[in-house]
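First, one chain by itself: the form predicted on its own, in structure tokens.
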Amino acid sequence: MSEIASNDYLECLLKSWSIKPTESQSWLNQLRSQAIDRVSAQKLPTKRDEEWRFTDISSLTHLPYRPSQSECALQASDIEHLYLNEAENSLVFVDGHYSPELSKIVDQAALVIGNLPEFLSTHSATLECHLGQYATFENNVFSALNTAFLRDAALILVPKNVSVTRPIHLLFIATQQEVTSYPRCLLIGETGSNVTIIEDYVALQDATYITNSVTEISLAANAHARHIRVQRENTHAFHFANCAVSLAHASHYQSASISLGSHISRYNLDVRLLDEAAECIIDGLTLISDRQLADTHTCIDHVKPSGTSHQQHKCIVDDSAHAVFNGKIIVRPHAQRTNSSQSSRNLLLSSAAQIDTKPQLEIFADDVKCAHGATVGQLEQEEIFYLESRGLSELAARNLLTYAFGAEIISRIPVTSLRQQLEQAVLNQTQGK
């Protein structure tokens, strides 16, 4: 991709940018203006950039899709199958725009939950301290674009010592063709709080479009959050996502990211353990086929002592698909007594499938316990033979082993109905081969 083509693409996108006269929050307008300045100063990444060397997004220059419009003809009955039984609170966004008619909110007395503009006047100081402060856009053009077009956003603020027992479902639905949507999420967990959120991306049509999402999570001391992220858009879509997490003293962040859809997808996860005894557990599963490309980049940054992080990422790649995993763990000089591990396990189901994996450790402290490793391979013939000896056909044996490989990650998801949906999706894909 040439720099001229890249700049033309970004300039075309920004022509539609404007500040609505009704928006009086000067700090928010200033944030948008800073973002648009950074977009103007950057270009789309190419394979010449180290962080993107396996992911070619040059086709985007031919897709300068306009921002999506706030047009929604959906009824609750149209998306009944997408709701989760366990979730009392569901925030629904259609093509990046909040839909109050499709959303369900019952816990407003216990927590702050809803669409960002509703709280700009009542929670301005808190929002100014958090929004746009973690997912920085200095050197990230996709994060800058999302912030420049920031309008609606899922906001969840869990007050001090409040435990939300049932998961909160953030449902992002794509319906429009040849548009770009900019979903945004902000989770603020105050001291001692506990919450589970499900960030769910789905499509109701089979056309090409672009999703550019940003999620920011801030956990105060002793706060706990489970974050389940599911990307199951159609295989013509382009999906770019950035998630930034800030962890305070003894806070706990547990994440599970499942990537099944999109023609090209890229997920950046940055977790910063900013105080002592912070902990994160990161699970990931990529299951792709045909000519899909799924790229996952993670960075776990240990800044203070006694932090703990454990990460396991799995890829199952079939046909001519291409999966990328780059996982970096940084242990800063003052982060003594860090305990960190990282595992990248990858399964190739065809001779044309491709996986590029790169686990990284950057350790600047001497009293640490760190380990990482990566494996890439095919199904073991001995395991296939064992199952055949028990009466299974070769195809059934392969399907069962492939399913078991992915189900290890899915089985850790604590939401039963979502777990069953994902297990069925994996089963359907393995049996389909």
The other form holds:
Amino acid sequence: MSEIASNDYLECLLKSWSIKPTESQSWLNQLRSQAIDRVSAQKLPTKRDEEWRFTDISSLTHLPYRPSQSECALQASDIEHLYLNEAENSLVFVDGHYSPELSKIVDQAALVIGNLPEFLSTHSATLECHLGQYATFENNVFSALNTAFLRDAALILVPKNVSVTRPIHLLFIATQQEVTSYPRCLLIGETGSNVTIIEDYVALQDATYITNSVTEISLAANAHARHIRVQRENTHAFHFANCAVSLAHASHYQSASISLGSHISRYNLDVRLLDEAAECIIDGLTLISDRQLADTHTCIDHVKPSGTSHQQHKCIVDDSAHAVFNGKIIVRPHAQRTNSSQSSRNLLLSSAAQIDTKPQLEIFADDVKCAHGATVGQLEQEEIFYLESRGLSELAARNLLTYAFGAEIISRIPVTSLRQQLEQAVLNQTQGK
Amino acid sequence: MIYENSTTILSVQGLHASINGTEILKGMDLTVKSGEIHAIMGLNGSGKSTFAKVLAGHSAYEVTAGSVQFEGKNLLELPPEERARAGVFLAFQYPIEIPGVANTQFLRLAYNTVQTQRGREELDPLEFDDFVREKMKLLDMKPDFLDRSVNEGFSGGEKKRNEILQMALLEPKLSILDETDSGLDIDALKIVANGVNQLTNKNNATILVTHYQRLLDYIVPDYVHVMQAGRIVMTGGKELALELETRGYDWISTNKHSIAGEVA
Ligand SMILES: Nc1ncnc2c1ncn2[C@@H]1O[C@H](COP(=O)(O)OP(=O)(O)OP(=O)(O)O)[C@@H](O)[C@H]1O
Ligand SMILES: [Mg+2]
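Alright, leaving the form predicted on its own aside, put up the form predicted in complex with its partner chain.
Below is the whole assembly, all chains and molecules, this chain first.
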């Protein structure tokens, strides 16, 4: 794809959207116009960009993918199967637009939860401090686009020392064809707070579309957050997502990102441990087949001493699918006594399947514990034989082992109904043949 | 125990097998009748585990000569799962860990697969739970082993007990226990031996691979065989194990198959 075509494409995207200034909030207008400037100054990444060398998104420009419409014809009964039992609070976005009818909010007294525009006048100062401050768009055209189009967004602010016992479900549903939607989430965990959010991408149609999402999470001192992210778009979708996490003193971030859907998906997760004793646990599972491509780039940045990060990423790749994992870990000069581990384990189920995995350690401190390892393989012959010797057929043995490979990540998700759905999804994929 | 007129369960004749082009088994002969317990001893690397895995059907080994009849059927033409369903059971020297699969899920799957094959009813998770807990008592295993991943993080002795638990569930005709005693403390050894003794009867048979006479105090063999360089070079009664314990293996002639006592 030539640069001209790429720039035209971005320009068309921008023009197709009439940005209505929110007069009362000049900071937000300013943020948007900065983002628009950055979109204009950048190009769509190509395989010539180091960060995108395995992921060819040129097919994106084959269709205009206009911004999605805000009309929503869905009834609660249409999406009954998508709600999660455990979640009392569900924020539902259809093609990126907030749907108050489909959402359920019960904790309005204890926390700030809802659609961003509702809080712009009451929480302006706080929002200005956080929104757009972590997911920077200087050099990221997708974040820039998302910010340029920023209007609706899931907002959760958990006040000081408040523990939210039930998980909060953020449900993003794709219904329109050949459109782009721009989901956005902001989670602010104040000092000592505790919350679990489930960011869930699903489709109720089979045609192509683009999801371009940005999630920002800011945890103050001693705050805890669990972040479960499920990407189960349809297999014609393009999914581009950026998540940026900022961790203050002794805060604790635990995430599980599950990628099942999309024709092409790219997930960037950036976690910065900005103060001492911050901790993060990052799990990832990619399970793809046919001609899917799933690219995960993570960056865990230890800025201050005594931080801990543990990362485990697994990919199961079948047919001629292609998974990419790039896991960067930075330990800055002051970040002594950092304890960091990263494991990338990959299972190839067919000879045409492909995995590119790359750990990238940039360690500038000397007193650190840093373990990392990557394996790519087929199922172990000895494991298959063990199961066969107990009466299981070779196929049943292979299916069980493949399932187990993925289930190790899923079993750590603390939401039973979601865990069961995901286990079923893995079962369907692994036993589909 | 040796019974008169008992039927032959296993008949191995002139068995040669190789792995990656290296011949490991070089003319194994062994006949096992129902009710019998056979011990196979021998130096490290003599081919005991290879023999066990060839019987169970490991695909990495190539049988180049000889025959194996199991209850009158040609065992070598069956894939491993059909051997298991037909009643061959191998307790592994090194049981495999399977993270992500709950032990109970694995045990039930194996149990139901084999039951179905034998034309019996499957058990649902609740029924199976009762059934397996009963069997676990036999081996003094704590119920929490059911919820953990198969063998993951189990101690050496716990893995061996889990193997015998599987034997108890699958009720094999022929059990091959490859060094099930290694790594067991003396209490565990007694418990496991007691479990095995309760599972043996005049309709099934057991092959014990072991390095230690100690096990044979608890599970008394009818025959003791010595393997060397891929074949059985000596066969005797249980007293042969005692003799090996004191004299080692040096004195055994590798040239001809001897009956213990003949060689001074
Ligand atoms: N993949 C292989 N390639 C070549 N040689 C092998 C292979 N696997 C096993 N062997 C060799 O086969 C021989 C027999 O091994 P086996 O495990 O059967 O011995 P064993 O009698 O069970 O020993 P131990 O008492 O130590 O358990 C050994 O010399 C071993 O090194
Ligand atoms: Mg051995």
